[in-house]
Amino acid sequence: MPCECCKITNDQFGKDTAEADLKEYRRKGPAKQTRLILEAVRSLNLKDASLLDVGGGIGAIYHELMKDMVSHATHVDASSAYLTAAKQETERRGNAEKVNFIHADFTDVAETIPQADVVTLDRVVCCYPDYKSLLKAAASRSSRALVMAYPRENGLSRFVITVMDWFLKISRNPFRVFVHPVAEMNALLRAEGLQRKSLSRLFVWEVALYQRS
């Protein structure tokens, strides 16, 4: 049965919002956090490689890295709109037998999914309240590396989803973001046998790629 982060997940990213990501995916490609998640992934220099995306969305990530590095990928995703973009879209580039996707909290779920080479988490941590058991739940299944993008702990990014956060309030929007603090997820996966190796910056985006020691 989803659960009550599916459900708000949902609301939040439907049928909509999936669409237009796609359309806009195929059209301009992934997004600028989403690029600098594909160079830190393809510095690895794997092949035939297994990959875990959580909260993949449209699967932009598991789509560009088939091309040359990721043989199997497994999508677990809270919105089921994003999961039936993601599988059109995988269907589309006849790659449907190389990708599973499951419906879920990926933190309710996470012990019953094999080891990957790689996870991935674009834009996740920020919409989850409890970035801890996310983490560590991540952790736990990259036997290499983890690659993330989080908002910037820095004055505009916490400008940015205040502002945010505050229309979701008045709207009675129960999905919130969060600008979790870098430094305690750092620690966290550090603690988890994973060092950081690297970290990019855009405005509001970092993305750090971390490996297992």
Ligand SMILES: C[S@@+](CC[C@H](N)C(=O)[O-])C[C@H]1O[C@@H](n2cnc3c(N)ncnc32)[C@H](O)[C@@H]1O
Second form
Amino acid sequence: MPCECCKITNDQFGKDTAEADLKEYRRKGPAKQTRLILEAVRSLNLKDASLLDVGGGIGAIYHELMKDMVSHATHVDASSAYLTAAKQETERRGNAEKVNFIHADFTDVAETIPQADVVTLDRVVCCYPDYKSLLKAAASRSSRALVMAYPRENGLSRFVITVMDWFLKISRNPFRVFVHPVAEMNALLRAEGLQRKSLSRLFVWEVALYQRS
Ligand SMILES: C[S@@+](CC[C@H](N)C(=O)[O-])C[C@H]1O[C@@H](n2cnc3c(N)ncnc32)[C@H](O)[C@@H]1O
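The form predicted in complex with the ligand is what I want next, because the block you gave corresponds to the form predicted on its own; please supply it.
Whole complex next, starting from this chain.
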């Protein structure tokens, strides 16, 4: 984990957060925006697909998709605590042989990772300042589709995230959350050969499905 940005992310998503998220997932299943991602991926009607989950947290996306659609997943995460929790759940489900775990800043290792049918980023771009490098790297690893959840670009999400960043700042926490420009993310992915096929919205989150033309 060489870069400062990754150290900050690793520290932000520590053991307590990872354990709490895993407990929540076991109790209630996937979060709302994750369910929209799952719906979008399932709409592709793939079989035995490969998945690359960038910043997958406790791994909810592949835990679910391995029930019916995905036969192999790679999980790249800047948080070692999340990877530990994700591994634990993967083993509990008997899928240990089917998931490759990588602790890294995805932008540093993307070129070494094989392409996958589907790349997912669930609430990840908003944790990374350089969304252009992150999305370019993610697009380069996707052979069919990319699905991501990110904050809606509206007054409410800007307000919520400004307040969150203010609290982080006054508590001297260097981690920040970002509302990146949706039109620019869309244009970047289009330039990488991915067309937006669907868009669903929650109160704060937006989920977009992109497919290779
Ligand atoms: C808000 S959490 C979301 C976790 C999970 N996807 C979810 O929705 O519950 C953000 C995740 O992105 C990861 N992350 C952020 N930037 C990353 C990067 N450049 N490379 C790899 N992982 C990254 C963090 O470590 C963390 O797991």
